[in-house]
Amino acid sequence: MKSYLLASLTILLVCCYVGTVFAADSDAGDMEMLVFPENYKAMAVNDGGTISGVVKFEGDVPEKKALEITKDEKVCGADEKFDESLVVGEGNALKNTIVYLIDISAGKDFDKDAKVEIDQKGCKFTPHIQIVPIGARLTMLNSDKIMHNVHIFSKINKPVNKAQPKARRKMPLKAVKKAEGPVEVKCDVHGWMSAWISYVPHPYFAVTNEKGEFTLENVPAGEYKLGYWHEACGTNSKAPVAVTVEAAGTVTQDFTLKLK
């Protein structure tokens, strides 16, 4: 009888654990996604134009939230860390906003020599937002010389959950074949570590810098829908901005975002 009760309790605990994990994954699945074209053809672009602008935050800027360091404090606690879901700089410049062309079907190819990396340094993912071309290998760096864990919560592509010990300074991941994102990245060893990656089919994606600036270069002449995505401010995918790019021309398009 005792054995039966013990077995039943074990099954119950396992079910509760699985339910908790499923619920956590479901929360990540509620995040608004980017919009990708059905097909994209890389080609030579002659007299391409430029789209640039600045993204700013509207409203009272919340006080920065300090992150609690609970492990490996000698390395991780060397400096104070803050939640990066909303980073507002001077003049209300909004960092870490993805700005991109939603409906482009043909244009320039990816820079094949560009490195696609995320560093784990000071128990923080850098950059916080990384654009990963389909077919390219993302390399995870470990500059901390302590154990980290790379957990990528993909739904369309195969998820990644791999330990990266201190001796493994570089860990190339397998390339993916399908557009997806943004996808959350976590470290299961240091739970406060969080970042986002997007697997993209074309190179017309930019991430705003600390001044809120973005630039899309060598865009073929034409009319496009310009979208944005921000972790805390949402997306305009249902009502993107229309832009017209002239040959060798320049288009300026700014955005002002609020908390969703």
Contents of the next structure:
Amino acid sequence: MKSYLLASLTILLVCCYVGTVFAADSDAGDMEMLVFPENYKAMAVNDGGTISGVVKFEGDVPEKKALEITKDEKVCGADEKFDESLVVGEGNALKNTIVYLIDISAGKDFDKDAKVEIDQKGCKFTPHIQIVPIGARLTMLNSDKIMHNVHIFSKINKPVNKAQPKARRKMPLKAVKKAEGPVEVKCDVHGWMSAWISYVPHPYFAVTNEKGEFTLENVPAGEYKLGYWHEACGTNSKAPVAVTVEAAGTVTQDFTLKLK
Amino acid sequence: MRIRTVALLIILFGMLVVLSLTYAQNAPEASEKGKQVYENSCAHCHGVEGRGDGSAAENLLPKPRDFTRGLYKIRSTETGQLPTDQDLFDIITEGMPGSSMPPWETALSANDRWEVTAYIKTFYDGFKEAETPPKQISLSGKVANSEQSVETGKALYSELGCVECHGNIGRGDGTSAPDLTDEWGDQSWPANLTQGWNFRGGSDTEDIFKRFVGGLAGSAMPAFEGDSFPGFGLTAEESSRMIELDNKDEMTEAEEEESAQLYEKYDAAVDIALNLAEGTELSAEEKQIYDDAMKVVYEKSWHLANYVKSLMPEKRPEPAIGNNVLRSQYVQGELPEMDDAAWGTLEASYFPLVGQVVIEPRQFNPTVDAVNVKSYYSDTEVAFLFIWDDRTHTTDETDEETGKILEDALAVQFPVKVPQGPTAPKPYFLWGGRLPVYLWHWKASAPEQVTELTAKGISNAEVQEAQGELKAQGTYTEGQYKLWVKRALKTDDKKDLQLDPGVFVPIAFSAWDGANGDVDTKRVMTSWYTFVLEPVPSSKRFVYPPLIALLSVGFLFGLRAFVQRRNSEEV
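Form predicted on its own done; form predicted in complex with the partner chain now:
Following is the full complex, with the preceding chain placed first.
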């Protein structure tokens, strides 16, 4: 009997220990990821409000890092390329930040006409950040007429590593079912090429432009948590900002981010 | 009528059950036994929790697989699909050549291998969650190997872009090769397609076919599945016409129209392929379009597989022992220069290299497979041609960790004095010890120069004061080094080896691949082999048979002596 108890206790302890290890692990991972609502319902939105703002960078702006072009010089090296993990514009405007609603459960549907594409042009992915609705096909364009391969480092969905031979101008990819992101897209053939995609369950995602601006439109009135993600500056998933949207109203919410 | 329908239904149902059972019963349920096998035989590499982080993992490249992601390279299944149980069982049985994953065929019973197959599946929930068996790559419609097929495959090899990573003639030296990493960020060298024996998943034409159709999940090697082929859904003529139009700077109106039509057909076929992949039922008409498209793609894929197969010898060459001992051939007068056609007519002797793992720093992950050697000699001189594959041409790169200069190099090792008789001891194979060795050291940064060294240990080598009149010439093309060296048979230097026809001389090699971090003792090497200046034909008849006998005996004694020597020197 005693040994039985002892054994149970040990097992319990081991479980607790393993549990904490797992929790710690997944925590660290989640910090880098977007947060999605469990069930999102699309509905007609009347009198929706707008959330907009500007994302700025705080701190010493590191010098732009030129990418080393190691092959296909003619196509890839026509213009100088820079690392896009941190693009800071005039007035410290921070490009390529995802700003999104964390906890929305119902709202507008996706814009079905929006093109979900990434072009491979001059051996660079454009855009650097792409939002992909779940159930939609991401189309990879190859404007370069040289070989690329599309390597998507998904962890929740199946990773993709698919060749896009030079004569393959346009290659749609199978739609995925689960929300996930951001995950990196790389081309192994040209190791410097990098982009990020997010498979999302609702359309309230924006990516900041050169001026650091973002807009989320047609948001049903209500209170929301506003999150951001930036490749080099991280997320605010732990402490998102609360915003209140009024019918047909406009809320402004700016962010200032530092390197993580 | 009703009864017949019911009976039919019952039979169908029964068939379904049997079908699903055959799938489910491939591997047994995960059991205590499987766990035990795993923990005894696999965990020190793959980690107790299957994360690829066992105690031995640190030094290995490729790293032992992390089983928690469900990424498997060697599958009979399509890209994005899990492997079948049989796939897992087979790879566990056969191991993964060119990596540290051992074959378990003899060490574990078939039963244990099935148990451990079931157990490793528990590390990834995807196996449990899968609703349908993984989709297997169809091997039907195989195209027989023929010159024509190989020729067609060759064109596809560059059209599809294999060349970018695997290089023009497949030696793994493509322009993208040095920068490839795997899913976990570790260096991932593209396979040298001329060395099928180092393929992880076998080098039969079917194996090759499955590898590029399905891709090697978790590595940089992409899948070249159906709809990634240019012109999917088009006939061969339509497909080349489409590419032709694409490449025009300007199109006439008629051409624009034609191009648009081709694209329409092609987009429709791709759409069908994606629908299928996403799980949509296809109509009969769609299925026909899809099947037709796949037929064209698969035919091309078989041509490509035939081409890749044609790049490698039928099997790994035999090492240079027994009948394959390196025999320098006698020629009268001048020895052939490096580019002389005379080299082409000689069989090479094959010296497999292994990582040096005796002395720190060690090399656990060799990238140079072997050195191939040919030799001629005349009345006064001997010439060698050393040939070895290296994916990168590295002449001076600084090692980030140690600050040392990394570069490709080769060393040829002889004893200073040929052991007199079969029982006489040879120097320790790791660059000598009490008995010194005589070395030729060549570096890629000075391709016309060979330095003579004398060494009494792997870290105890000295450049000879008197450098003899060695001639050398080295080249690097298409992922392969060729080094030509010529020396007089006899020299005045006591520290040099002196050569006589008919005498069996120990020979050994070291090679460094700078891009693989090889420097100093971190290198690949051989132990002692033998070479001989083959006596001139007239005397051959008389010298040959006794020599062979002598050699065999000598080899055995030599081996014993070597082991004793090594034991005594290591104390």
